[in-house]
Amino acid sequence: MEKIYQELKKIVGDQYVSNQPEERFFYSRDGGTTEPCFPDFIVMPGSTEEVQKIVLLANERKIPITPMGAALVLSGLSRPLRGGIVVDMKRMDRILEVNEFSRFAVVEAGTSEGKLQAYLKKHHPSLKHSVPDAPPMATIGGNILIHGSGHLSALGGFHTEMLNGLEAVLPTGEIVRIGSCSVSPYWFSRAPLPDLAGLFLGWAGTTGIATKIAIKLYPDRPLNDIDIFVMEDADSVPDVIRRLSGTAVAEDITAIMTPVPEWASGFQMINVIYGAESKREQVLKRDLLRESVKKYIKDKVGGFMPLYSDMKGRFMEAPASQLVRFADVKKGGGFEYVGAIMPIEVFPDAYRKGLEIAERNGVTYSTGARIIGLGHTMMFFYAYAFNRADPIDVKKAQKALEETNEAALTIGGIPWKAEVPAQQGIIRRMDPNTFKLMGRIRQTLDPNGIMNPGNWEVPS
């Protein structure tokens, strides 16, 4: 162990490697309910070449290796389930290129969402990227690799659909480039080449370590507005979402259901955010949205909420600070964010199941959905706050988490960024030949089984 520690120090320097109990404690857990798993070493590389040397060492010695962004995934995917080395990517946070004309940015994978957002506002104010509703320290690489979504997802889809290409270190140490950057000096697209990006998306760090990421950027329009359609008939929500998203006006559409404040309980609030270059365009888009749901307004089933200008600003925050406040509502530093990807037509089932689970387990909750594309799918979320210092409260949240994942699968959805028990539930329902193919791919890329072992596996 001491020899490995010394070799890691040679790669990254004394300051960026640790085997001390304090660091091992912090890197053993995240903000969710999963049990801690302690690493043997934590290392912070500063370049692709350093990542490569760490992986080569781990592969030679058959040491488990777990890549980590900001450890905000909440489902324990960056816990080292079998010990070994945690590779913290946050030092690799350089913004390498912004292309104004083709609207893309190339960043190191450890670059935070907040850093790129601030950089674009300062140096390229006409451009923006899709920001997830996570603290600004969330990394761009981490969010893309878990199929994240954000405040431009009604416009551009999942963040994986906004990925132009990537650079990655394979488990055996080779450095590969995926997309146009493998042929051209421009990181403009994954087409028309064979698309190998899927080898790294959704795999929970079991196929390699992404070191550079190219993402699409979008116009940051001078005028931005929000309309909130309010109703209390969950069965009609899918059609309302279909109509609103079908206008192709929105940049972001979210549905929020919360018991706090009290007046909001029982209502579904569908938030539609859109941008415009001129006042005329803004009015036109507003009229299109209102026209799309006039049937429901006429039937007095729903209507648009009047908003003062200062209220609009709070609703249009990216990332949304309301989630941060809710995360600590129990004043115990515990927060579970259970997402599931599912078709919009199952919204009523997802909504009612969430209410039942929260009531049955006595947990503090908030629910909602982010619409992806023109209503092509949605990420339905169940947020549970708990007091980490209260074991009973933790158990309640864990039970709610388990039931929520099972409910999502039962109604035809798939748990997002699934923790190990949820992965097992997915595997049980997955076409067996698909899972066999996943195994063959992992065996080919990682013959020594060092990359984040314990994820996407059947227990032995």
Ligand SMILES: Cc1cc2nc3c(=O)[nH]c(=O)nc-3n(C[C@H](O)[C@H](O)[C@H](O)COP(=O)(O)OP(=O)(O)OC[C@H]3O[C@@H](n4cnc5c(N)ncnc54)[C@H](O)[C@@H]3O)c2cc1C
Second form
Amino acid sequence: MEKIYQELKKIVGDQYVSNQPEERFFYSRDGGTTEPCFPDFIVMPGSTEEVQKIVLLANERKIPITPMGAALVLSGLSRPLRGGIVVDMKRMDRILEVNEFSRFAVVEAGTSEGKLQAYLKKHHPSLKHSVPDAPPMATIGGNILIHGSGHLSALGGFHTEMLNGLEAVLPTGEIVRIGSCSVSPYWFSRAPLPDLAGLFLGWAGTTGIATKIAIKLYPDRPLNDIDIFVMEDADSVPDVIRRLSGTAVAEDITAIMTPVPEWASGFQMINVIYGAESKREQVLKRDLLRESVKKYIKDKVGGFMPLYSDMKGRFMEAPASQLVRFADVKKGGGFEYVGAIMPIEVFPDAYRKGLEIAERNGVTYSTGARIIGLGHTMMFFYAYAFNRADPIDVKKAQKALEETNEAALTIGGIPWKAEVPAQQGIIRRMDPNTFKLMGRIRQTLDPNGIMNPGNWEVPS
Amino acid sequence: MTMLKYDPEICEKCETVDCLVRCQYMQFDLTQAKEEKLKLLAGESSRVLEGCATCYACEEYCPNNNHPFYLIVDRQEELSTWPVPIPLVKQQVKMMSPKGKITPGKVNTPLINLCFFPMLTGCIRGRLFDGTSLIEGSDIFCNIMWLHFAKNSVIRERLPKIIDTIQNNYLAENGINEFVCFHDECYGAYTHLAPAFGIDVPFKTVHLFEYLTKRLTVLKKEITPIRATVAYQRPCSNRLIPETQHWVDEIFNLVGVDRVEREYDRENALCCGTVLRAMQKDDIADDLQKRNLDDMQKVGAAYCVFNCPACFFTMKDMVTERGITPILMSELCQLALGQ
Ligand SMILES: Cc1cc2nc3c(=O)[nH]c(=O)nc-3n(C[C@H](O)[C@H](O)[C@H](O)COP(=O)(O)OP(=O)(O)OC[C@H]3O[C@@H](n4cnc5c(N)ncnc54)[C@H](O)[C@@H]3O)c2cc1C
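Having seen the form predicted on its own, I'd like the form predicted in complex with this ligand now, please.
Entire complex below, previous chain first.
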């Protein structure tokens, strides 16, 4: 152990490696309900070459490696299930390039969402990236690799669909480039090459460590507005979403169903955010949205909330601080949610099931959905806040999460950024040949099984 | 349920039907107006119920004080002709409900009732409000806004309780019998709507304008005239209490501003647009806001003065975009006092 520690020190320098109990404690857990798993070492590389050396060392000694961004995924994916080395990517946070013409940015994978957002605001105010609602320290790498979604997902889809290319260190230590950057100096696209990005997306860090990421940027329009459509019939929500998203006007569409504040309880509030270059465009977009749902307005069963301009800001904030406030509503800092990727038409079932589970388990909850693309799919979330210092509260949340994962699968959805038990649930339902193929790919890439072991595996 | 103090005979005999003929949002000639009026009297559906912008103006236009607007709202509710989509109404009814957070305490006169505008407590400051005390919150919200939502039933249910709360938790305990209404709506609710709905009001109310006029008169020596042209955005609730309008001119004289004559002022004032947006009639709201702003700009207004916080929050940005400074009436007075 001491020898490995010394070797890690040689790679990254004294300051950036630890085997001390304080750090091991801190890196053993995230903000969710999963049990702690202690790493032996924590290391913070500063370059791709350092990552490569760490991986080569781990391979040689068959030590497990768990890549980590900000550990905000909350489902325990960056806990080292089998101990070993946690590779904390936060030092690799350089913004390497912003291309104004082809609208992309190349960043190191540990760059935080907040840093890129602030950088663009300052240096490229006409551009923005799709910001998730996670706290701003979440990393671009961590978010993209888990198929994240955010404030431009109605426009651009999952964040993986906004990925132009990446650089990664394979579990055997080779450095690879994926996408146009493997051929050209420009990181402009994954097409037209065989798309190898899929080897790293959704794998929970089991296939390699991404070191550089290129993502699409979008125009940051001078005028921004929000319309909130309020209704109280969950069965009609899929149709309303289909209509609103079909206008292709929105940058972001989210449905929020929350029991607090009391006035919001029982209603579905569909927030549609859009940008415009001019007042005329803004009014046109507003009118298109209204036209799309006029049937509901005419029947008086739904309508857009009148909002003062001062009220709009907090609904358009990216990331939404309201969500972070909800996350700590019980105090004690416990928060976890099931995000399930689902087709829009199962919304009513998902909504009712969520309420039923939350009420049965007596947990503090909020539910909602982010619409991906023009209503092509949604990330339906069931968020549970709990007091980490209260074991009964934690258990209640854990039970609700398990039941919710199972319910999502039964409805026809798939838990996103699934924790280990939910991964097992997915595997049980998965076409066996698909799972076998996953295994073969992993075996080829990672013959020693060092990358985030314990994830996407059948329990032995 | 308290009945509306309303005499159908007066309307039947009415020769002018000003309530409909003068409407700014629907077109009627006299014959059509009479026909529609008769339908309303008979409790039947009428295009008035769908087309009403709920601007309250017909309460002012009626030469007989016969409450044509309150009748329209009663009929809308009876016939379920909801001007605003139902989920929005239900949500608002929940949102604005009394929260039971009454903290009775020592208050003194002059007592300012800020209604349910917690964001405006900062307005009650300085020499203008020296020695005043303040009450505010959902439990003293006057509830007149339900006139816009075809929900007179909510007014009938909540207003007597609100009156009781004010009387028993703030006034009686402190031996006070009057307060100043910061908002036109409260003054309208207690002096005009409550009597029309047969709801007893045991206290006296003073309109903010009267209070400001008296205070400015006392502080006259401290006033530095503003010397600017202003446009006044008259709120819907002031239609219930036109007798308070003269105070506006007096205040403007005292602070040294010129209320320029413009098309959409006084009895021809236009709605700020919020209610029309709640009714999902954005096209109408866009049109009237544009006409109103064009009019303010045409007369060279430097300030747009509001007394209604809802009008202020709705219009302040669009007014600013036209190069006009939005300001609340009390803040205009503060400006003249150098505060
Ligand atoms: C209040 C709140 C709101 C949220 N809202 C959203 C939202 O709107 N949209 C959304 O998408 N997410 C959301 N999240 C979830 C999550 O926080 C984000 O997706 C976040 O971006 C994850 O990034 P991270 O850096 O924390 O990743 P981590 O949690 O550190 O890692 C996630 C996974 O990726 C792996 N990984 C991390 N970095 C690398 C790398 N460089 N190479 C290989 N594997 C790596 C880890 O091993 C792990 O398996 C939210 C979370 C919270 C707490």
